[in-house]
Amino acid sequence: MRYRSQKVAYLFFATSILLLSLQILYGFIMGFAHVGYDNLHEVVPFNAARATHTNLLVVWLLSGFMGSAYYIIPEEAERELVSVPAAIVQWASLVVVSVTAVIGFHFNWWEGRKFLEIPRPLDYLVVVNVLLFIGNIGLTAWKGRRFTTTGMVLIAGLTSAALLYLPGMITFDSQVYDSYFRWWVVHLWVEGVWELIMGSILSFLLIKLTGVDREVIEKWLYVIVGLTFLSGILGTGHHYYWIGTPGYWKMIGGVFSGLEPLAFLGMALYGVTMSRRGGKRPENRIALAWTVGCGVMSFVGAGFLGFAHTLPQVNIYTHGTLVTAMHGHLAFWGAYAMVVLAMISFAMPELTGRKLYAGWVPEWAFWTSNIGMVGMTGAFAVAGITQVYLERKMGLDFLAVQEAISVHFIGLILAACLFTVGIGLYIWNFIQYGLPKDEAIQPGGSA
């Protein structure tokens, strides 16, 4: 690392790792419930487990994005963070909000709106937390010695994510209006502004790892930003035709949803091309593997599998089934989880000065987690297609179908076990690095 204040990123990375572990735990609770072993129902009902599982996903990714920003912005701006104490306070408040929300879910303290379950008082705390975060990195960039495309796109993505959280705080008596604005958060985050965050982190990592000129890589970043806004914003319409909005959203959503894979294909080509054109062979090859893997897996999960079931002609059968879970798991893993893990894999040697990226532990962590996630996606696909046929085509009762497809969740649990082994190895490698230290600071390092 080049600046002492970058050490604050470690707090957010460690929090991400811990919350990821909890998310996996709740995933297993739901998986076993699907095959009939719901022995924890009195303590953790299925609805509480599902809300906790999905909200932990959002929070650990946001924590990873924040940690990445606290590491990247000082290097891009070529100065220390404006306020390390403010960053620590912001981290502590994020942890308090997260813990309070998770505990609240187990006592039925929530709003009951899917993916936006956290109670209203915590919403206000989230807004304050994010304003403190945006102010810190924004002032750092403003007072910096240079402005880079990578840094500006990262700040733009994070600021847009904060602004798009506000429509989700508006509630209406009409289910149509309520769902309309809820999708501004749920869709425009993951298929809009989060792609800007993902693209900028990829840009930073590729600049550092491949040796390709910044100018070349950042031109690709402009392309990704354009594709994201072209497809992602109007692609929100593929949700709208289910909630009572005008019929024209069916056509708009269908057409622009069909274009959304282009942005992820661009990211895949971006990562692979830049790594092959690189003039240097990085020591930290595992960070490059996570970086390139993010581009490839995001295209498969978010792009290809998203396109496969979001067109209206198909989605009329797949909407609300496990086919959505198939797409969602690989999409979030490829697009956002892998980029956070890539950033952590790159940053930890720089923060600690310990080169623990070689050897079998980080390599097995990469391969077993990815193979496990592909296996889980396959299990969801088989279960989801079976569900569509039995429920939507043959007209069988929902619960009867759930019992019929429960056997596929055995395969899901086995794949999840392999995935957990990979994440366990990643966590062990993370722990081995230890805490950041000042001796790892490298003044005048490469830009």
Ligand code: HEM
Given for the second form:
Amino acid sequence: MRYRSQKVAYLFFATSILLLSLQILYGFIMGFAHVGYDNLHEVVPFNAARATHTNLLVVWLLSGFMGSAYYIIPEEAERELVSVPAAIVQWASLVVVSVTAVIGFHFNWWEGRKFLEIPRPLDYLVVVNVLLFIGNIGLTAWKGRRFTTTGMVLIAGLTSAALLYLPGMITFDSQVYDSYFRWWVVHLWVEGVWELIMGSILSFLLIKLTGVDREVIEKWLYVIVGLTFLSGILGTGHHYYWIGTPGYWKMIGGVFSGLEPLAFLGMALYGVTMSRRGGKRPENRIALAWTVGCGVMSFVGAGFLGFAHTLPQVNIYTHGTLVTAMHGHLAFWGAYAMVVLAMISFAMPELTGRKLYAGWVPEWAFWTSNIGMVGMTGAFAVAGITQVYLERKMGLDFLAVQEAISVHFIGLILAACLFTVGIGLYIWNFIQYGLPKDEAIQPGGSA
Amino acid sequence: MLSKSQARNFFLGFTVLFSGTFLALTVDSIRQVPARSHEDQMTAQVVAGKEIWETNNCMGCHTLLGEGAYYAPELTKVVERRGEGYLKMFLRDPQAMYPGRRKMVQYNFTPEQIDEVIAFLTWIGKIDTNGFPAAPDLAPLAGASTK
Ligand code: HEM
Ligand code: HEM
Ligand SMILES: [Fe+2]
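Structure of the form predicted together with the named molecule, please, following the form predicted on its own?
Now the full complex is given, and it begins with the chain already shown.
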């Protein structure tokens, strides 16, 4: 690290890791419920567990993005953050909002729109929180000594993510409009502006880790995010096939969402080719493994498995089945969880001055969590495809089919255990690093 | 070879072009949805039912129009599938009908609230969904082979 204020990133990273562990706990609650062990039903009914699982996911990813920005922007702008106290206040309010929301879910306090369950009063707090965050990094960049493409794409991604949260706050009497504008948040986040955040973090990491010329890396960053918007904006149409919207969305959504994998193929090639081309073997090899792994796994989870059910001919049968859960897990993992874990793996030695990236713990954390997540995806896939054939294509009763496929949830739980071991090792490594230290600051560090 | 500024123009150009197209299509969709969803039949009772649907996060177990969770039945066509009488009885005490099955929350709805939920689900069932959920296309084959 080059600037003292970068240390504030640690708070966000630690929060990310903590919320990830909680998210996994609620995943297990749902996994067991699917097998029939719904003993917690009276205390944590399935819908409470689900809202907690997915909202914790979103919050820990956002916290990871924010930590990454607080780390990256000073370095890109070549100056200290304008206000560290503001960043700390912003962190504290993020924690307060998410803890309140999660507790509320257990007492039937929510909005009941998938992924946007946070109750309205808390939405306003989220807005204030995000304004504080954007203001802080925006001003830092503005007053900085240089504007870099990496920094600008990151800020553009974060700012548009904030703006796109707003359509999710409009209320409608009609379920159709509710759904229509819910996708402006959910889809335009993960298949739009979050890809700017992901791409720019990857770009930062590749510049630091591979030694390839910044101009080359940033040029391809533009190409990748260009492909994102080329396909992803009209690709929103793949959610407008069956909700009461006009039939032309089948054509438009099918064609453009069919192109979306190109952006993720770009991310995968980006990581693989840049890391080969650089010829520099970074000391922190595990950070590079997470970086390249992120590109590759995002292509598998989002690109390949997304394409598998995005054409309307397929989607009419798979829509709203466990096939979607299969894709949701590997896509979120490969693209967004892995980019945050890559950034943390890169930043921790820089923040603390301790080089704990060699050895078996971080290595096994990487492989075990990835193999576990691939196993979970496989279990969801087998359950989902069977569900599609029995329920949607043969017309059997929903619950009868669920009983027939519940055995695959035992598989899910076993794979999830492996995944959890991997995450446990990652957390152990994170704890071993300890707290950030001023001695770790290297003012003349590489740009 | 592609230069950095060409790459930037590629990004900015397509972003502007497709954002504009998307907004135009949104305007057109909003123009067509009222007829496709029979907005004239969206009574106060229907809206009240939607409110119950949302404040209890029914979507955390069920899917509606194919969106939601994969733990409990798809409800877009539930009124057509089960009939109002069944649903009235079921919603009064969801676990009584088939004890020992996967559980739904007991909400202790009043009869008016049950009517509102059913009105909402009835309205949903009439939306023109471009054919979702599809008729099970392999069912005839399966029937033929077991006969
Ligand atoms: C490790 C243990 C985990 C288990 C056992 C687990 C299990 C589950 C289950 C059972 C569901 C609900 C499916 C339904 O509606 O019936 C779910 C939803 C979801 N989980 Fe997990 N999960 C785990 C970890 C994760 C992780 C690490 C991520 C992200 C990287 C994740 C992302 C999601 C998402 C996005 C959904 C919503 C999917 C959709 O609506 O299509 N989960 N999970
Ligand atoms: C990293 C990027 C991505 C993430 C995190 C992601 C995650 C998700 C999640 C969580 C859902 C369920 C949403 C809900 O029901 O509220 C979903 C649905 C869907 N995704 Fe993705 N996705 C990504 C990229 C893609 C791509 C590139 C494609 C297409 C090529 C795609 C195709 C789909 C489709 C068709 C659905 C609707 C499934 C249904 O009808 O039930 N996704 N995605
Ligand atoms: Fe999408």
